[in-house]
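Below, in C-alpha cells: the form predicted alone, a single chain.
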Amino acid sequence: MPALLSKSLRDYRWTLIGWTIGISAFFGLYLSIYPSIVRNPEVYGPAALAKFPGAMRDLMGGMSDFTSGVGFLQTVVYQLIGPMLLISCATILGNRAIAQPEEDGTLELTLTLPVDRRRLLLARFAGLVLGLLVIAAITFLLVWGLAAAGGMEVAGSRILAGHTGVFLLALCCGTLGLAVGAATGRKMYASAVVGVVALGGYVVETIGRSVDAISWLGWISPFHYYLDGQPIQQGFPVVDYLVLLTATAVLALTAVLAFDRRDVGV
C-alpha cells in the first residue's frame, strides 16, 4: 500500500472505528425492534400511518407500512437517518484530508516534504473511499444478517443495492467537503457546505415530488440520485448511481485542481 494512503488511513482510524460502532449501534437498536412491530399491526400498518399528516409521511419517504420489511428498511434505515449518519461521518474524513490540517498547522509541515500536492490530495481521497467502503460492507452484513434474523424477507440482493447508495450518496458528499476544504482551508465552510447541500436536497426531494414549485430542483439534488430509484424495492439503479459516481469524480478533480493552485503558505 503507497505511504501516503497508509498514513491517510492511520489518521483516519478512530474516527473509522468510532463511527463504526455507532451506526452499527443504531442500525442494531432499530432493527431488534422489527418483531414488535409486525405484532402491532394496527398502530404500524398502511391504515395507521394513513393518518400522518402528508409532509410528514413525504419527509419520512411516504411511510406506507411499517409491518412489512421493505417498508420498514427504507423508513428506519435507508430513508433518512441511515444516510445522514454516513454523510455525517463522509463529512468529518473529508475535514480531516486538508482542512482540518491546515488549520491545526501540519499541513505546511507535510508540504515542506517532497511530497506533491496532487499526490496527496489523492491519497486522501483514496482513504476516504477505502474508509466509507469498510463501515459500508460492515453495516451491509449487519443489516443483512439482522434482517434475515428478524424474518423481514428482503432479498440480499435489494439491501445491497440500498446499500451500495448509501455509500455513493455519503461518497459524494463527502468529496464536496474535500473540495471546499481544499479550496478554503476551513473546515466550517466545508461543514455549512455540505450540511446546505445534505439537508436541502433531501427536503427538496421529498416535499418537492407535491410542491411543484420546488420540484425542479429535484434534479441537483444528490438524494435524488439515490432515493428516486428505490432501490430497496426495485434493485439497482444503474443510471442513478453513475450520475453519483461522475458527480464524485468531477469533485475530486475540483478538490486536486482548487488545492494544488492554491497559496498554503509554503
The other form holds:
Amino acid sequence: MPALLSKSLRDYRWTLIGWTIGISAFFGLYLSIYPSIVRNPEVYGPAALAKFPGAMRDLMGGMSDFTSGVGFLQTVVYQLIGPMLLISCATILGNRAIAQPEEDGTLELTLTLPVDRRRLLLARFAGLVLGLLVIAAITFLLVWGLAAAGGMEVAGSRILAGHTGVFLLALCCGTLGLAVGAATGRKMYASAVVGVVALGGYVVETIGRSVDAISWLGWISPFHYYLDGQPIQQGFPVVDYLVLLTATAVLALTAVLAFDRRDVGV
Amino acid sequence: MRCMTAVVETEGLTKFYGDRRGLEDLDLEIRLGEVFGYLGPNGAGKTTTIRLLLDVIRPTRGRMTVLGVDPRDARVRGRIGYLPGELALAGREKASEYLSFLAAARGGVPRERIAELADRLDADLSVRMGKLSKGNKQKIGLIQAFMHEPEFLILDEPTSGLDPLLQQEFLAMVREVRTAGRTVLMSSHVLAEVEHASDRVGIVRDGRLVAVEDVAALREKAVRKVEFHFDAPVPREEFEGLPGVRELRVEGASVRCTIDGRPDALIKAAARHTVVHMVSAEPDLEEIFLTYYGDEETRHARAAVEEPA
Ligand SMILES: Nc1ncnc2c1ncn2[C@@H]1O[C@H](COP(=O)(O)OP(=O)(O)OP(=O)(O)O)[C@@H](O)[C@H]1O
Ligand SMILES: [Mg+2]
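Return the structure block for the form predicted in complex with its partner chain; the form predicted alone was the one displayed.
Full complex below, order starting with the chain above.
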C-alpha cells in the first residue's frame, strides 16, 4: 500500500475503531428489542403509532408499521439514526484529512514531502473511502445478523441496498466536509457546512415534502437520493445512488483543485 | 545537465497576508555548498521566506528558483530536507513510525541511518509523538530533515529547544553537511547561534533584506559590550578616545563600554591596571542593525540615554 494511503488509514484508525464500536453497540441494543415489540402490538402497532402528530411521523419517515421487520428496521436504523451516525463519523474523518492536520500544524511537514498536493489530497480521500467502507461493512454484517436472529424477515439484499445507501450518503457528506476543509483549512467551517446540509437536507426531504414553500428544494438534499427510493422496501435505487456517487466525485475534484491553489497554514 | 551555482535565487519575492506584509521585494541568492544564516528579529519574515521556498505558501509577486527549478514542482522537495520553525508533532503514533512514514514517502531511507541519527542526538523513538517534550520534538525534526542526506537543508530556527550540548552536536552535523559540499539555509534570531557554522548571513527586518554579509566581515563590524572591573579606581582619560570604544562609562573601579572592531587598544589600556573581572558579551544582532543598517535616529537616541552627558 502506498505510504500516504497507509498513513491516512493510520490517522483515521482510532476514529474508525471508536465509531465502529459505538455504532455497533447502538444498533445491537435497538435491534435486540425487536422481539419484545412484536409481542406488544397494542403499544407499537399501527393504531398506536397513528396517535403521533403527522409532522412527527413525517420526520421519522412515516412510522407506519413498527411491528413489521421492514418497518422496524427502517425506523430504527435506516431512517435517521443510522445515516446520521455514519455521517457524523464521515465528517470527522473528512476533517482528519486536511483541516485538522492543518490546524494542529502537522500538515506543513507532509506538504514538504516530494509529493504533489493533488496526490496527497487523493490519498487522504481514498483513506476516507476505505475507512467508511470498513465501518459500513462491519455494521452491515451486524444488522444483517441481528435481523436474521430477531426474525425480522427482511431479505439480505434489501439490507445491503439500505446499507449501501447509508454508506454513499455518508461518503458524500464526508467528502463535502473534506472539500470545505481543503478549501478553507478550518474544521469549524467544514463541520458547519455538513451539519447544515445533512440536517437541513433531512428536514427538507421528510417534513418539507408536504410544505410547498420548500418541497422544491428536495432535489438538492443528499437525503433525497437515499430515502426517496426506499431501498429497504424496494431494493437498490440505482440512479439515485449514482447521483450520490457523482456528487462525491465532483466534491473530491473540487477539493483537489481548491487545495492545490491556496496557502496552507495561514 | 543543468548549470547551477545558485541553490536559491529569488527576485522581487513578495508575500502579503491580506494587508499584512510578510516579505517584500526579496532578492536573495544562496550559493551551492554554502551555509547561509538567515537572521532577523520576531516577525521579520524568515519563516515566510522559507515557506515560500517550499511551496507551502504562494508568493504575491516575484520569482524564485530552488535547486534550479520552480518550487511548484513537487519533485524538487525530494532533494530538500526541512525543519519547520513551529514543528508540530501530534497523535498516538510513535516517533519511529512517523519517521518510517516520512522515509517511505521520500522513497526509502536505510533504517540504520535513522538509528544512527537518533543515537547521535540521543532521541528516544519509542515515545508517542503527542507526548514528546519540546526538545525531543526538535530532535525528531532534525532526524527527518537530515535522514535522506538532502542536497539542500532548510532549517527554521533549528537550535530552539535544544540544550547547549545538543546545539554543539547539531552544529557539527551542519559542518559535516557543508564538508560534503551540500547547502544549508538556517534561520535564527541571534548571530551567536549561527556564526560559527555559517559562511554568509542575510539580515532581514520588517519584511526586507537589509544586508547580506560574510560572517568574518560581520564579526569585524560587530559591536560588543565589554566590562572591566579593577582592584582600584581608574582614570577615565586612559580609556577615552581609544579606537572603536564608545558609550564609555567609568564608575570607580569599573569600566563599561562598547567596542567596535578590534579590541586590541582597549585590552592594552586595561592591562595597565589589575583586572579582577571581565565580561565580554557576544555581539547581539540588534546592535548590528542599529549600528550599520539604518535607524540612525534610534541609535543616537539610545546612545544619548546610555551615555551620561
Ligand atoms: N498567517 C499569517 N497571517 C497574517 N500575517 C502573518 C502570517 N504569518 C506571518 N505573518 C506576518 O508576517 C510577518 C513575518 O512573519 P514570519 O513568521 O515570516 O516572521 P519570522 O521572521 O519567522 O518571525 P519569528 O522569528 O517570530 O519566527 C509578521 O509581521 C507576521 O505577523
Ligand atoms: Mg519564524
